[in-house]
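As a starting point, one isolated chain is supplied in structure tokens, in the form predicted alone.
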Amino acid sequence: MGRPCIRAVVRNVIESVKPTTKEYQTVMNETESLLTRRFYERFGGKPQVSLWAPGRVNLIGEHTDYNDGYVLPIAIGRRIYAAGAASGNDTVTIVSGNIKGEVVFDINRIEPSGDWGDYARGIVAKTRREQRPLAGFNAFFLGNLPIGAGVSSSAAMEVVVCYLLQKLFGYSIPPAGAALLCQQAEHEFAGTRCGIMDQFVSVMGLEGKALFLDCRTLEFKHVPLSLGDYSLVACDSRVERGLATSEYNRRRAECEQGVRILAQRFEGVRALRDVSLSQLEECSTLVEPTIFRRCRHVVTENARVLEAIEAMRTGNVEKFGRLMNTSHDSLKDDYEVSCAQLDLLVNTARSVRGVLGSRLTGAGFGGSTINLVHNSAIDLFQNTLTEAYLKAFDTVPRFFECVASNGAEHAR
């Protein structure tokens, strides 16, 4: 039998990326009901608490957070839900409806194991080290947040466990402190030297707003997300990333190498956040070409974030789209964290009438693109990308609208 017509496949696999409010609320209610039922089936009782933490999409400001720079993410309506209850002993048992296998460990003996449970282990270990109230517990997780899609399922897991412990054992951590605890846990237990952005927006996101965050001072403000007749649509390449592998940490080391050289030339340079483009260009002969390109991306990306804030303030969605495009080009050429799949999705999106901007979102090496699409062009956008991607890679990408939503601080 021959291969089915691509257009027929496209029609059959694409889901609507703009569910109605009623449909969205129905999904949430069904998820929470299923979560309670699955907890009861596994642990034989009702959960004491249930809550959620969202993933995120970064609109612009990529690989700037660990360089003390600026970012502009949103928390999205895709979440990890958790139900939990104290176990009555020192044993933690966690189960996921999305990942096979249970994780069991003793709170008195916690070591990284290289599996998905390390995100929970890290939070429990950090909590114990800070001498907060803690005992064993049982937890069941469900999520509609794609794993490995560049929308920070890892940070959502860390944040939901952090808030689960607070509710179970009766203590409270200030929001910024909770984000920092989660970041440190990922450093120590997952091996990824991530910045603070993902955890911070998962805690502090606000419905209808983007989060402008200064990653050095942790000062932030919520910026109204005024896109007019345009929507933010993510396209998941289904290429999973390995953030804990060498490339992510290598980029951070390359930036640090550049800072050491620049600090010898210019007073007060602690991070690339402190460097202007003219200063960097003045030192172009002092640093290796690769290091120069890495630094140039971060310096120009910080400037793009500030420009994007102004574009959003004035309602200039066309300029915002252009900044998204320039950001991706910099990530591809200077920072070299794109891949063939992401580039095809971005280039194809830019060819669609009604798409103002397209870029990779997250650390790169796979994951998703984020696209600024006119509402009237969403169907054409999905069909065009799916047809091109299926033809090139024999894989169907996954689409979902990204609506700025509340962070875990607002969980019930």
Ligand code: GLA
The other form holds:
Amino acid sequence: MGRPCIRAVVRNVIESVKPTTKEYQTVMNETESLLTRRFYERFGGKPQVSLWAPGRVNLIGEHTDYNDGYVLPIAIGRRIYAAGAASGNDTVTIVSGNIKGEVVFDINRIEPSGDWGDYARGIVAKTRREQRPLAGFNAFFLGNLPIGAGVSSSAAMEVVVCYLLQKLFGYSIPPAGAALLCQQAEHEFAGTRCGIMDQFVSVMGLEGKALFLDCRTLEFKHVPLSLGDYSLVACDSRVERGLATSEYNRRRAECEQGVRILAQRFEGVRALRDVSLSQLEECSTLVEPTIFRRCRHVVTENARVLEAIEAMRTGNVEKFGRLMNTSHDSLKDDYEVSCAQLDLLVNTARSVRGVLGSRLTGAGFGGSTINLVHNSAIDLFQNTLTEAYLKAFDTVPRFFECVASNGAEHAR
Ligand code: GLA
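May I ask for the structure of the form predicted in complex with alpha-D-galactopyranose (GLA) now, the form predicted alone having been displayed?
Then the entire complex follows, led off by the chain already shown.
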């Protein structure tokens, strides 16, 4: 049998189940040569650098990051790969093998344009403002990270550009600084007042480990992901996250409103991270019901992350699954960021024998669910969800297994 063509190999990774390290390395090398070829075809020269940044799924700790709380995401083996070279002038040209249209701009005049290039524009603009070494460059992107599936393709794009600039122009930003730069670029150029989770794990994810991050201090710990015979399988609802930016920013503002009231009552409260459930309950008549529920989600979700870490440490996979379920219920009822499609996927998953937990992952309003599924039940799980989803929404969901992988910092 002849060698499979590169495209087939890359596609294979896209749908793959746990590749071995050797297979993985082969695919990485092949992806790199495909990138180099595509770069050459478009720009007529060799790239000077190539690298990648991953997407993520969050296992638990949703909408806690911008409340100074805890999160537990993993970086996944789906990435944006980039090859780049200095252009020799002030123009940046970025081409993607996955998205139509070239992004072209001058480093001296950068304005948001409302397209996917804004993630790159934001990073370049911030880099310029911080007076780091910078010049025009050409870049080719290729990825196996689904866009709009709630697995942080935007953070991966920001991080890949941030590391591309460091490599091309010869400087190095410490990991937390790189993540913060990417987060600020997203605030300014994409208009989402996101927290730090996505960018941080895209930088600092580690193979086989989840990242336990304290979003106030940015202290973190890599926690061994011991799931026994269980796997993490994402299910993409394919629902466009239309309201995501406005509703996301609104939730953040609601939390801040809650903090203002709680801070008057309790000394030392700077964020919902500082509030216990009993303190919140004491204030139930002072806080408007909607705001109360938003706060309750955040306060209980922070506690769930700590319990989940303990469950992971003691190998209690069942408990971990139960916490995932409670997290989803709280996101649905108290935080109201789920939707009918995600709820159907979650409820159907929970009805499958061998599924220990199911919840939406990421901001919500569409995107994906993350499921803890026994290896022997993966086919049954996929078939059951596909059938139910097709029947209810006339759509085939997309599945991908999530293997904890390295972040951009470990791919330097
Ligand atoms: C998005 C944001 C993150 C985080 C999640 C919700 O992914 O980018 O900062 O707030 O939503 O947990």
